[in-house]
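Quick heads-up: it's one chain on its own, the form predicted alone, in structure tokens.
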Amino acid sequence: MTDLLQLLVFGIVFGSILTLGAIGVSLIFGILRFAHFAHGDMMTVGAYFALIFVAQIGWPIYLALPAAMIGAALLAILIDQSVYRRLRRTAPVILLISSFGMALLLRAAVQLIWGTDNQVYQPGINVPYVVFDIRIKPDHLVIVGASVILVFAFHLFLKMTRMGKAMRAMSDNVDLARVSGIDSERVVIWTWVIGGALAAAAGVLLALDTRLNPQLGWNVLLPVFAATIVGGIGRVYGAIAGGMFIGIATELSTAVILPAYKPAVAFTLMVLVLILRPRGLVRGMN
């Protein structure tokens, strides 16, 4: 039993880096209607930009979070505007491919100007807490804290702002949002930033957990898309129940299969959601 709430413990931690990676693919796709094959190394970018305020400047790793996200938020835009604008209007399968070479260009720039070695944020040793023999790391606790702080205000931020509602109204229908007046340009630019930061907390979470290498995000890639189809790809509060789920679920499966094998679980609950409830666990982004 305590190895089984052991494993619960850490895919909770998983599932929250999860749920802050799939949040944004599935808000890329419920307004641009296209699957973001970036998302896994813009995460590795955001994760190495906080690298530089704690490498370089000396900040500690809860200034240097949101600092990343205003660095990844603004890369996103960049990237939109000089890319993907000119290609929103082509077929989908196009932007998608777009997206997945500029996978392979954030990935090699990221190689080209940090290197290939695994980096971390704070060397030492980190000392997990004791509860009832489960080990509980400190950098566990500030994860799934700053994953509930950042889902909160995202949830608030749809809720309660002009901007968040036109985001849900062009979610549910794009024509008739712009035929109501809403500034469609204005709501894909917050739609990256909001992306773009969500992905560099989800990185800068996942290097605190693990190590930071240029393959960090692409190795989550699969995991976070499960999530997003889980929970119903273009429903943003279903990529929370689907990031859990998927977070969980891949860790509880090493009680019985090598470590190895958790990417393959992410893929086999990913299929079988697709052939029994293909809009996914929740329905709708309101």
Given for the second form:
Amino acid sequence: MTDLLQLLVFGIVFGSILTLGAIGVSLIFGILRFAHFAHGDMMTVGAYFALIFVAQIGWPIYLALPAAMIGAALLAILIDQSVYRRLRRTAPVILLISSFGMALLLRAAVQLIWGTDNQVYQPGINVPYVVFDIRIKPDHLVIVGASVILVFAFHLFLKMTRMGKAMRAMSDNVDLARVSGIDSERVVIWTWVIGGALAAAAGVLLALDTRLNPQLGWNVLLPVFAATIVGGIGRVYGAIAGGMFIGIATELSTAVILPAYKPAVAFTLMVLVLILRPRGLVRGMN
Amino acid sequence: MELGGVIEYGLFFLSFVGIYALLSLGLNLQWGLTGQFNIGIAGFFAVGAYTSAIVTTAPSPHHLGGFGAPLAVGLVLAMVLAGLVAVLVGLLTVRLRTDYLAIATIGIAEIIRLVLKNEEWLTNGVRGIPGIPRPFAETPGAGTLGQSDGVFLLVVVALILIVYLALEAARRSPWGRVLRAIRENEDGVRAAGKDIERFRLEAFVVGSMIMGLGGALFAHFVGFISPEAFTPEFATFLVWVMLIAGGSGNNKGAVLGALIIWLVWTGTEFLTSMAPPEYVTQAGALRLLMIGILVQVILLVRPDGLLPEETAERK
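Let's see the other form, the form predicted together with the partner chain, since the form predicted alone is already up.
And the full complex, kicking off with our chain again.
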């Protein structure tokens, strides 16, 4: 029982990270209509941005995190404006290919700049708290806390601001949103700001939980996509449920199967959802 | 001596082009003709390579088999197994939209890689399978000829020719017309009473079998395989760049793309080898970066590729 509760803790931590990635993928899909394959590597880049602030300037992680989010948002805009924007007029599938290429490009750039070795933000042991035989690392609390704050902030943004409203409108029906006078290019820019920033946050938190390496984000791309699809692709509130579901399910699965097959669990759940409930488990934004 | 070295390198170079040309032709059937987005090429490539390796190597305590079977048996079984995996994937995904198929195929490829890495009884895990024979290496009287890249290249060229002619015939046949029609207008084809799912599945399976054949040839060419050889970078992404650069929808373009991109890819190796020695460890990343930029440029500047699909018969 304790073992399962321990795995549940790991699952909630992993789920918090997946949620941040899945919101971005879902939002980008809802507005631009393509699966963004560079999202995992965007997470990696964000994690390394934070490393600059931690290692070079000596900032604590709670300052480096927002800085990395801003950096990744700017990078996302740059990628969109230099490449994706020009491909938007063609079929969405061209964007898919382009983003797959962008994934490799980003990963290669990370390897080139920061090398391929494992790195950490803060060396040393993260002494866990022990509550009823369940071990919880301080970093785990940081990860879940940061994720809850960011998701809540994003919720407020969607509900309270004009831009949030415009985003929901465009995600519901692009043409209708356009004729009602929404500036679609501005919405697209904001989509990348939020997608990039949340991806960076997910990357930083994931690196905090594990280690920085160039494969960091690529390795969780599949669970992130699984979370997006389970939640119903294009529905940002579904992404939260999907992230938690996939995170907890993959961690619990290690009680019965080899941990090496964790990505396979996420994938299997995703395929099951695609076959049985192609519109996602929960009803969300649309 | 100098000339001999150049010829030898040329044969080695062209053998790789040939293997990639098969992958690219397989992808062209799936993507170029039918519009199916497979980014799990690495998976089918690996299934083909491992199948043929296990079937043809000498018995070994470190992995399943080897069964010491003749090379032709290895190649056929490689295609059969890659085809079976494709049937499974296809049945699950054939109704899905492009994005979902893309995610599903990349997932399958990653799971195949996990299996190859972790199931040591089957594949010897990360230590890989050595001693995979060359074509005609066992033929009596062949001597050292069986080890030469020239003989290997002849086998590859012969197989490409067969696959190419078969694909061209298929493309011009009513079957190929239905595939292209599905790509252009799915609802129209459905309205015409065609079983879209069946056509899609057929194209997906045949394309994957060709990829499996490419994988088997790769295994016999390099002689040693491990899961590291089947990463998405080399086994999937390069093939996509080749098809897009050559011209998707055009079988000649698929082969031409393989030649040109492999030339560029080896060219980047030449370029990075001139970099200062302290950057040597970064060279691989730099090469990928260059290819990554190249694909964006191609998509922006010449999205139809060097040899665009022949559309005369449609317009």
